[in-house]
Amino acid sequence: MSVKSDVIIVGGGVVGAACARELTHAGRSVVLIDDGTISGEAWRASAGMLAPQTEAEEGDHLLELGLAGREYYATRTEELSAATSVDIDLFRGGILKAARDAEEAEMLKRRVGWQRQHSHHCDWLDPVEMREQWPWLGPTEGGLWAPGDGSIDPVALVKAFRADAEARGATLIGDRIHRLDLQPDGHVLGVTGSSTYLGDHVIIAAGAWSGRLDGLPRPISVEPVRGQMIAIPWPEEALPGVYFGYGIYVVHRAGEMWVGATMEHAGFDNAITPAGAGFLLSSVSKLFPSVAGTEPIRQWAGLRPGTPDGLPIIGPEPRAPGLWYATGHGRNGVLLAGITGVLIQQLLADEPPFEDISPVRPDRFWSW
């Protein structure tokens, strides 16, 4: 049996579902294909950070795209909720990044200065101000305060994206795609799993598994990066919010403190380890001393799709007209998912993208 559509999306995680949502809103017929049984999908293990300013380094190519990604959710949350009745739990109360020592303090001060020079609202707080506003935190040398950053529930977000796309005509199919099919002239024909799916366009949005398809015209430079997380009870004395420090981040969700995340090159092994939990517990105990000795309620892990330069891969495949990439988002999959959907929709419509996407072009790694 074969299924024909305008657009086939391989991968129904947060990026693939966002692409389906944006393309169906633009009137495209979409088939969204997701295995649904793969263990370790990044979005299922994500804390949903929206932290473009908190994490941006000086000269970061992702800052402007990240800010656009953050704004995407601010402008579409009500629309998504009205269309799907799904609460994506958008938090826009800011993120604090604490400096553990003088060296990190100087680095964060430079980050604040660089962002302020580019007219982005970001503040430096000295140690006295930190103690006054967040007395439950451990000793710090100050901190970066990004009032526009926040978080979102990634599981609810994927549910909302899929439901909105399906309501507008997208077909959701459970299948494991193993091959990209091209016509003799190199144009896209479709993909094959347990069935054959024919389409004018194919979007590869399979996260860490994107490069495992047969028939690709070039290697996709994406590899899995394991991230382990733990959940512990949220301490009563602490104000719910999002905090970074001591090499970890902390987010409040449903009365729990989600602590993440390790970055490990362990192939496709998404096992949880005592060492991973030990690192997270040790670090969070320095940031929140009152939780020292607390045992995790649970521990889990996901496989982020990492690239050699830390930037996603978004755009057309020059060698195979009709083939598009929306993968390699690493730790920024949730932040950039919605805006990636917008970019893919614009590119398929042959419209100029709203942002310069040359730093994320697909042929930057394998140009032969």
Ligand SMILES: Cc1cc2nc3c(=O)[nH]c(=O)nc-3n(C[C@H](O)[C@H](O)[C@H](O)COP(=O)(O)OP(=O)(O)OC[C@H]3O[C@@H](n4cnc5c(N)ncnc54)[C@H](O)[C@@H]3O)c2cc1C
Second form
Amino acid sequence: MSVKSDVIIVGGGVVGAACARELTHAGRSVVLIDDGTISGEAWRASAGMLAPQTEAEEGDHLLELGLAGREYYATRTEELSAATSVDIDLFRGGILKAARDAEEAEMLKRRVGWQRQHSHHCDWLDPVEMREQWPWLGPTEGGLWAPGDGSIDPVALVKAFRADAEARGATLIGDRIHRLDLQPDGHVLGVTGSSTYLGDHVIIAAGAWSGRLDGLPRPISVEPVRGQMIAIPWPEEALPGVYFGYGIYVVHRAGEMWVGATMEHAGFDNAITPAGAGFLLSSVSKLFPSVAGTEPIRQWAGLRPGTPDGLPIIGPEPRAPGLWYATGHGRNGVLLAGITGVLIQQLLADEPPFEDISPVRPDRFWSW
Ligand SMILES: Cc1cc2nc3c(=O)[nH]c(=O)nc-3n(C[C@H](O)[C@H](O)[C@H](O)COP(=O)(O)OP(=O)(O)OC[C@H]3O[C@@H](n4cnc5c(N)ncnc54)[C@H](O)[C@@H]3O)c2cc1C
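Can you return the structure of this protein in the form predicted together with the ligand rather than the form predicted on its own?
Full complex below, order starting with the chain above.
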């Protein structure tokens, strides 16, 4: 059997599903293909933080993209929830990043300073202000407060993107794609899994698995980066929210404290380890001393699609007209999924992208 469409998306995780949503809203016919059985899909493991200001380094290309990503959810949540009845649990109450020592305090003060110079709302709090506002935190040397950052429920988000795309005519298919098929002149023909799917455009949005398809014109610079997380009960005395400190972060979700995350190069091994849980537990006990000795309720892991420079890969493959990449989102794929969908829609329509996409162009890694 073969299915023909305008656009085929390989991978229906948060990035592929967002692309499907934006393309169907622009009137494209879309087939969204997701395996559904792969262990380690990043979106299922993700904490769902929207933290462009908390995470950005000076001169970081991720900041502008990330702010646009955060804004995407601020403006689309009502529309998405009205269309799908899915609550994506958007939290816009700010993120605190606590400094554990003087060195980290200096680094965060610099971060606050240059963000303010670029007119982004961001504050530095000294240790006394920290104790007054967040008395349940362990000792800190101050903290960065990013009032516009927040979080979202990534699993609900994927559900909403998929449902909205489907309501707009997308076909959702459960299949594992093995091969990209090209015409003799190099143009895209389609993809093959247990069936053949024909399309004018193919978007590779298969996360950490993006480079594993046969028939790609060249290797894709994406490698899995394992992230382990644990959940513990949210301590009663602490205000629900999102906090960074001591090398970890915590996110409040449904009464639990989700603590993350390790960054490990372990290939496609999605195993959880005692060392991973141990690191997360000992670090969170420094940030929230009252949780010391708590046992995890759950532990899980996922594979981020990591690139050498930490930026995603978004754009066309010149060797195969009709082939597009929307992958390599690393630690920020939930934050960036929505605007990746917008950028992909604009690129396919040959419209000028709303952001400068040169930092994320696929050909930045190619010397041949
Ligand atoms: C522990 C952890 C915490 C994280 N926290 C955050 C966070 O707080 N904020 C944030 O912005 N990001 C976070 N991330 C990163 C974010 O989850 C990823 O960047 C994002 O999920 C990448 O989206 P994706 O769609 O490219 O890949 P994935 O989410 O991995 O989805 C890829 C999809 O493609 C499918 N697929 C793969 N191969 C095939 C194939 N051959 N055929 C068909 N389907 C296929 C898979 O089944 C999967 O559903 C976190 C990640 C981890 C692991």
